[in-house]
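Here we start with a single chain on its own, the form predicted on its own, put down as structure tokens.
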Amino acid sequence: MRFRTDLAIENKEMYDSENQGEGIEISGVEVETDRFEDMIEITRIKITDENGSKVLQKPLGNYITLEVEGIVDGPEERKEAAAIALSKELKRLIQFHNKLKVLIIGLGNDKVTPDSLGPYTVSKVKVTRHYFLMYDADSDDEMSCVSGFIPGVMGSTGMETADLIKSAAAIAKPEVIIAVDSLAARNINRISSTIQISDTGISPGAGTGNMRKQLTEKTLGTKVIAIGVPTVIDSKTLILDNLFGFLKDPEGAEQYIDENGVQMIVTSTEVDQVIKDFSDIISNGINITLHPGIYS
């Protein structure tokens, strides 16, 4: 049984768990595995053809996996640590260089706080485009030129968040796109402990199952980084992935909870901090890979 996810990591090790092994090679599938500070779990998973994408389903392309444990109510220490690790992972997708232009977009509702992930991220990053019109500038040798955006949500705005992030991108002219955004997840443990990084775009809704337009080179024309921390998880999944051991039948369960429109998106008691921490540690994050001058 496949349980929803939108971590790269979980779909591994769900197909592991199905070929009663761990750590299984995937032909199209590369997995290397770091620490960082002896308190961050680093997993990169590379798909490199048609295979690795089928078996994993996901895109051919980079997912990389940061956990770390006591983030929640934690020392600021860790946190910080949290941010240098994700730089350094940001760092191998994203070249600094004195004519970078990136844009920052942050996805999901700012009403909703399982969906908040993204306009708090934006709202904390070190927005510098003004400056570089302001003085007339084409390169700097600290910051990066970075504009940020808050699309919203189609329910409040009634336009397609993709087509105006388009034309945000035809204003900023960015190398680099990075979307920020509240992902679902398998385990409801890695809510307030994951993040993941990639470089095959984004279906914005997609953590709580409104996909939109995808986000990708291709429908946007530049590339698009996605950072996401897992925020919710479905509750058939979590009912299904408890009680699986204790189930005589798991196939009618899950078709019972289908077929009574009794499936719902649930998240933690935390949330509120889960979001106020993880903003801060993706803001530094990025504000450190984009402004090295500044943020060194």
Given for the second form:
Protein chains: 4
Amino acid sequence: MRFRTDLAIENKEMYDSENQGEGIEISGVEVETDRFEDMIEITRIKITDENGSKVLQKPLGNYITLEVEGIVDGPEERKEAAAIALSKELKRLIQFHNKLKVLIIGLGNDKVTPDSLGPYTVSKVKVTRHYFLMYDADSDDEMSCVSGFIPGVMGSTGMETADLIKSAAAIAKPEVIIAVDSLAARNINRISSTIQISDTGISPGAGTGNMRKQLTEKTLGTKVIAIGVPTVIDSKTLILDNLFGFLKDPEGAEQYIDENGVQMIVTSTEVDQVIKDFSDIISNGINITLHPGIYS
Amino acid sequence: MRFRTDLAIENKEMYDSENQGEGIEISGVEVETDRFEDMIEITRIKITDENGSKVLQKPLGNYITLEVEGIVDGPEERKEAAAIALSKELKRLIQFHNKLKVLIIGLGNDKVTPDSLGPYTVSKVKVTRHYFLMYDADSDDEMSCVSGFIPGVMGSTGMETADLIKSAAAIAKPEVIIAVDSLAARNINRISSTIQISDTGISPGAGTGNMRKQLTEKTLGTKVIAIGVPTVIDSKTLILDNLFGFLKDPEGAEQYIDENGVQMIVTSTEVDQVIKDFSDIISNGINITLHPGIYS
Amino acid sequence: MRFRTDLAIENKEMYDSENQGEGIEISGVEVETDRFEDMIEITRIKITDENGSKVLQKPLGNYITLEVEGIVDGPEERKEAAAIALSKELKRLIQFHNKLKVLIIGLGNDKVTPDSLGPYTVSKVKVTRHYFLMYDADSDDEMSCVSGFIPGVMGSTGMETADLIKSAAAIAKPEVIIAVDSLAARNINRISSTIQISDTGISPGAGTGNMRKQLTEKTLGTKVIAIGVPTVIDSKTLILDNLFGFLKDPEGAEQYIDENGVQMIVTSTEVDQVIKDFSDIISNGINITLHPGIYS
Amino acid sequence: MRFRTDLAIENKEMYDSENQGEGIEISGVEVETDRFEDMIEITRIKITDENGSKVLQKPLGNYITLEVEGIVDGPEERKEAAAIALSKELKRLIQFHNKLKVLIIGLGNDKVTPDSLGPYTVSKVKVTRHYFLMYDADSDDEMSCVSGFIPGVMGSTGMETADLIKSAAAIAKPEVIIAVDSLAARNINRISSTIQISDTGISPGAGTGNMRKQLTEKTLGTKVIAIGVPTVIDSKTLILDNLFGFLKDPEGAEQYIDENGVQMIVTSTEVDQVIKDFSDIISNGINITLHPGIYS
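Switching forms now, from the form predicted on its own to the form predicted together with another copy of the chain, please provide the structure.
Full assembly next; the chain just shown is listed first.
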């Protein structure tokens, strides 16, 4: 039985627990751990071949996880450290230079709190492309040329989010797209402690069961970096994962849920604070990375 | 095993199913059913003595349930019919007269979508008390003297919501308090179809496990009417209720959940639309009832 | 001296007052007046040639003005009458048929109250295109195929709003675009009483002095209907218009303002209520027109 | 002719300009200027007697003005410097100690952007009183016991804001009340550059012409500190101040405006950014001051 998660690190954990032990090497998967200022655990998972992809059920590429406890209701310096750590990891993937053009996408629904991380984050990122247009400039030593786009959700626009993003990319012509989104995790404790950065593309609307179009470097011709924070867990995961030991017929239970399922969201009671704190952290991390002359 | 619900009608249903049959009379409980325009089912439950109270696990008083399918994405006339039906039931409890003073309270957290029904509804109710103050009037043939108050949640104010409500009542000196709140149900299908009206008081913050102070006609000296719509289900309820038949040790499972529980919210993926539609219905129902000369 | 206004009817009034009298015919301008239910004054101005266009300083086409007093704080039936009157005028320009495809655009900045009419209105319009996609349908007898798009403002996106709208139109492929926007008027009393419908295209961002690209039936290949409500007056207009008689050197005063001008917004203290009421009216008017089987 | 302003420093400037020169001493007024990190100008005006009060048209007490250019669209370090400077001035008025109890009030209307500074700021201040209640603690070495209250405006509550604040103070029993509000200035350039701190009390609703009740240390028995940022200018001020030299009959013009005045708000087109940046600065300044163990 497999649980739904958007986190590569949870797929790794599931593999480990099924195969007795954290130490086991997976062919096609490289794992590196690191720390930042004794507060943040960093795990860099790189899937290098098809075997690794099959085992971890994710496309080839990089999945970096930042884990930090005590963000909500913790001291402010933790949020600052998390922004700096995020920026350090982003800088491994994006090098600031004076002609850099970036498009920031805020995925999700700003009207549903656990799905609003993307829109909130984008509203806090410094957008600058119109200054470049106004002064007819194509480079700046202090800031990147940044556009921002909040495509909305299909239920509000009637249009596929992937199509809207492709259109915005055709206008802004970025070298890098950074997409920020709410994720689903298996373990509810991850809701207030984890950030995942990946470079393998995005599937807007996947979480809500809507039609999916993959947006990747291949389909867009642009590097695509996804930054996500788990804000929900899947209701099926909640049930099966927590109560596995108490079930007499796990497969029957799974089938029952699949057949009787209503679309549900499971989230934390403090999700408003999670959205506020993590949109601060991610927007700061992005601003520090892209606008070194303004944020420092 | 008992499931958490704020709906008297669900407690009644559980009793019925445990006692083989809907028809059974409960001593101390009067039940009356009705319909409105072939769209809305009305169930009026009256708990008249301690036995009824014990069986249905609710205080003595009236619990009226309106059930209407197809509000979200349904034809507009359903929302209008629901508002009129709500108004008819309110008029059994509140008689408009030209000196009527009412305080509308919006309970819950406007920053967390499934908890935002109260604040949204109050923002759509016509507040009029300041006109009465301005013209030094104490009566009007077309409208009631209505105040509105959104007390916030303890995590944002640091103060007990019940204390803030008592203060607002001391200022507005209403004859009737109407408190609007999000409720928890056992059955997720109720999330987009049910309104409960009761006259037995409110416990602000009860849903989030915060300290509770009951506000009732007794403690406030004012009639207290609560209007609620289920927008969440309890995660324990979700698990145990759906999977009861698949559990080999239900009591162990329940204990496990109680011991390992994280505070969670389970809601519908269309909760934004539920909040929008039901805050429209309830504010319309209130406006029609209290301001007959303006809304008709 | 000319005052800035987005309302054709105000340009007409200025011409009339400069030329002594309302009765005067203007070559190239047809004017028709009407009433709806004794509450709403309707003025249909049609500019038919270049002379009319020059005199009224507006492109050739139709400009329909609905004037209704007492919307804010008035009886609910006025808002309903205004929605019906708006729908009647829209139906002169758009005929519902079972394959009709429409894109609704909400222009302006949802973070600045007087500029938020467009975004708020779109959030209340029923968007349906995703149902058509889901069921692979291309027609429906009860509703149009409606998309909604809130492009944001250049300061938040870094992209020209006109480009984003063109992209959305390329995805939704509508026969009609309806763009809703806040307007500027000369007379502050119009802020809570006027709706203008026109079919001559839109200039997103014109109000904020940003770069302008005209979007018209010619440039888009799609009929473009603009619905607007004045929510601001120009600060220069405010000064010169109100104090004209007290100025000893009107031209010098105008030049002074032009040279020392800071970008300013002048609006009503009850602008929040204006936005709420007029977004209700316009979204209702649109829903009634496009979805006759659902709203009636 | 006198212009409406909430800023003591502007009253001082008007006095200076009417009396030829900045240098002039006013009996009953002490003025001290200072700088913080070469970015922020600090002016501390102390009104010490009735003459000073009459000349500057303000009650006796302290009025501290922070002036900082380039907040909106400037480097982040300016906002940080402004928060620290604000905190330094607050610490002259409030001494942190381990039993300190503070109530933060967010005045104004969160639905009207230029009036929303108070509510936004309070939503970013760390409220802690419920932790003290939960752990039954009356002191903490790292944080103050902080409550937060957003009373709304009379048009939404029907109640006088001053009465609601008195009630909240009766619950939270603070030693200090900090009220944050939007102010009116004479000079539009102050809208994005000025913070005023005063200790002479507040008049909720004064700005909108509603009934006024003064809340002062005398009426509340609690120190009252007001922090304000100008976000609007008075329309009469706008007209008369800018065009004084062009008027042939200034008194007639003033009278005309008074007689024909509609309630208007004049604000900057970038008011959304002003609210965002200054609510960040003020909430940071408050958090640093009251919670030294968490924010540093």
